[in-house]
Every structure is written in structure tokens, then in C-alpha cells.
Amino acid sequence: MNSLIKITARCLRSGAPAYLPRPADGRAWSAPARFLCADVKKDLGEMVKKDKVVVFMKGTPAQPMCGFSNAVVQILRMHGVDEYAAYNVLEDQDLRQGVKDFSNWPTIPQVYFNGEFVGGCDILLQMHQNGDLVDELQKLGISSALLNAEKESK
């Protein structure tokens, strides 16, 4: 029970098997453990919330260290979004693994748009080559720069 605690008291889990001691016969038994306490869930809502644009990424929009990461970087450069709160994922393993779990999906870099998951990668290319990035981006406030290049050459 002890060990439990432990890890639950860590919240965060990378996802690694954890060893728990079986009280009647001494054996051990092996489970993921991936824990997301209130705490941690609470401080990821308020940094999703914080900005109208929120990216977790690997590296900063200065120096991406992923080619993932690099394109959203580049999707919202071209749409002229510049003031965008960013989190390198990779200075902080609880903070990797956290925002996985916040947002139930695997992979990084992760995009939220007033506090709402976006998506990756994937998603925001997507968007971008359909116009819904466009919109998407009115909604918040902000004018796509492609929108004002494309009013300004009729």
C-alpha cells in the first residue's frame, strides 16, 4: 500500500510499469501507472485558458527541436499569429506526459485555441489547407494574415 501511495503522491506518470508487492503471497504484480491528480489537471486547465493560442511542443517556436513541432510553428507564422503562449515539453517530462493525458492524445505537438484542444500536428495542417484555420481564428479575435494578403491582391 505504502508504494502505492508513493506513486500516487508523484501524480504524474510516465507511464513506466509499476512494481506493487501482492500482500498474500509475496509476488509482485506489474500495471501501468499513470496518474493525473486534481492539482496537476487543475494547473494544465489554467495554462490551456491562459492565452487565446496555447502550443506544447517540442523545443520554442525560436529553435523547434521536431519537425512536427516546426510546422504548427510555421502554420501560425504564415497566418500572422505571433503572441501564442508555448511550453517545451521536453524541459519537463511530468509536464510531456500531463498534457497527454489532460487532452487524451498521444503525440506532440498539442494545440489549444481558447482553452479547447485543438489537435496536432495533422489537425492544424488540415485546417490550415481548408480554410478552417481561418475561421477558426476570427473566432478568437484574430485576422489571419492570408485572409488580409488574399483581400489586399483583389
Given for the second form:
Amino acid sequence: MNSLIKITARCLRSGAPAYLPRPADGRAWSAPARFLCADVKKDLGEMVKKDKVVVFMKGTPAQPMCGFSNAVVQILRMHGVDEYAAYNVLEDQDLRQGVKDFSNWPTIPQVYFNGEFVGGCDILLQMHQNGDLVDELQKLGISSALLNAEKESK
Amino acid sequence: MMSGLLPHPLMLPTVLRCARPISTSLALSRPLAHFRPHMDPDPSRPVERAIRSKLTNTLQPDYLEVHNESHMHAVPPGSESHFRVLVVSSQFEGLALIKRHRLVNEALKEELSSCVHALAIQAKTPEQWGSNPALAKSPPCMGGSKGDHTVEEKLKGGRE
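Please supply the corresponding structure for the form predicted in complex with its partner chain (the preceding block corresponds to the form predicted alone).
What follows is the entire complex, opening with the chain shown before.
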């Protein structure tokens, strides 16, 4: 919850269209769907660029609500990536559908590096297993904890 | 364990409301009906069949596995909502992982926009499969689908 509030506050401070969590039943936000979609798309465009690593997931990093989302959190943790934006799609059905449309990707979790869509849990796992993730993080200016561990053991 | 026969009490109304009549009656009259080996084509599993045939037609795989993993998640018994697929195809050669996954997603666009809620994908070239013939394992469920009304909607077969 904290991370969502922090992220929301950041959105408001930067003057970007505020992307606020909505009530679960969504009734208060039944504005014309087209208008909402344009807004969500614009918000998402900014959300994915605002942070180096962005994850759309079910639940939060502290309390994931899905095994696949949890796997993404655990992998990032293993690499020592603590600073990333995590958006909980369970809190907002517009976000949940919006990010699927935006990424043209049907499932959650979704991972973005530097505004570019990387993939879901399967892809992140394979990148972790074949060493690509360390390289990709390096390109973002993030030194993976696993890279450091490898260096230390030499 | 007769987990197929006795869903969680809170989920009972969901089972009665959303389960297709055939699946429900099978589940009640033949408790072990849906505990078939994964690779056994089951006529009462239209989604699994559709996934198999679409992937076969689109990607002409050398090898294909389609696993219904719905029983590992917080959805009613007999659901066809969570799948894991392993596709070995030479069409993946030279393609980045994300492009391979997008091909699979595209082939299964209809299922993914209706009742399939989660799809785990392994997309390998024949060479990659030859050097590491192993099916990845899905992480344990953390209950996110329970009480998730959009999953209920999907299971009813409604489009989002």
C-alpha cells in the first residue's frame, strides 16, 4: 500500500495527470470509457518512463497476491534491485485492463526497463537464468548483486 | 484427497453459478473425472483443445505440451483458466524471447481475452529443446484469484 501511495504522490507532485487508486467496485468512476482509456494510456506512457524499473503486478512487493508476480519480486530482490515502481493492478480494474492494452500483453505481471516492455514472469526468469538480466540491469546503470557476488568469489 | 468434490465453502455458490453444466455433473458423479493425465485429450475440455489446435496450426511445433494448471490456483474445480504451454518450433529461430511469446499470445488471442486468465510460456527452438528438455515449474499460487470478480467473469466465458 505504501508504495502505491508514494507513487500516487509522485504523480501529483510532478503535475502528471493523477493516477489515483479507485474504489474496488468502480462505480464512482463510470465516466465514458473512451475518455478514461485515453487518460489511462497517457498515464501509463508516463508511468513506465518515470522509473528505470517498473512492474505491474498483483499485490505489492511486500505482499504479492500471485505466484507469478511474486517470482518477479523475488528475482529483482535477488539481484539487489530495491528501487523500482510497483503498481498493484488488483486495486484498479482500469489499470489492470489498461496496462494489458498498452503493452499489448494479455497477462500480469509485466516488467518495463527504461520505458521498454521486457515481458512477464517467464521472460524475466529466463533472463535471470541465462545471465541476460545482469547485463540488462547493467545497461540501466544498476549493478546486480549477483554480479558483485560473482566478482567477490573470484 | 477429494479436493475436486469439496470446494471451499465460500466458493460453492461460485462453482454452482459459473461451472459449465457438463463439468459440474462430471465433477459430482465422477469425482476423479478431471484428474486425468495432462496429455490425455479430454473432450470435455474445450479450452485445452482449442489451445492445442491453435498452437499446432500456427506454429507447427516439433513438440508441444499444454498443461491445465487451474487446479493449482484459487479457482473452482474443473476450471480452464490457468495454463502452461511448452512450444518447440523452428519458427522461433532468431527471435527474441518476447517476440516468441507474442507469437504464442497472438495465436491464443481469443482464449486470452475470454476465459484464460494466466498463461505460462516456454518457447524453444528445436536446438534449445534438444540441449535442455525440461518443463519449467509454476510458482506456488498466492491466492490472488480468490474473490477476484474478473476471474469469475472470465470463467463464465464472458468477454472482458
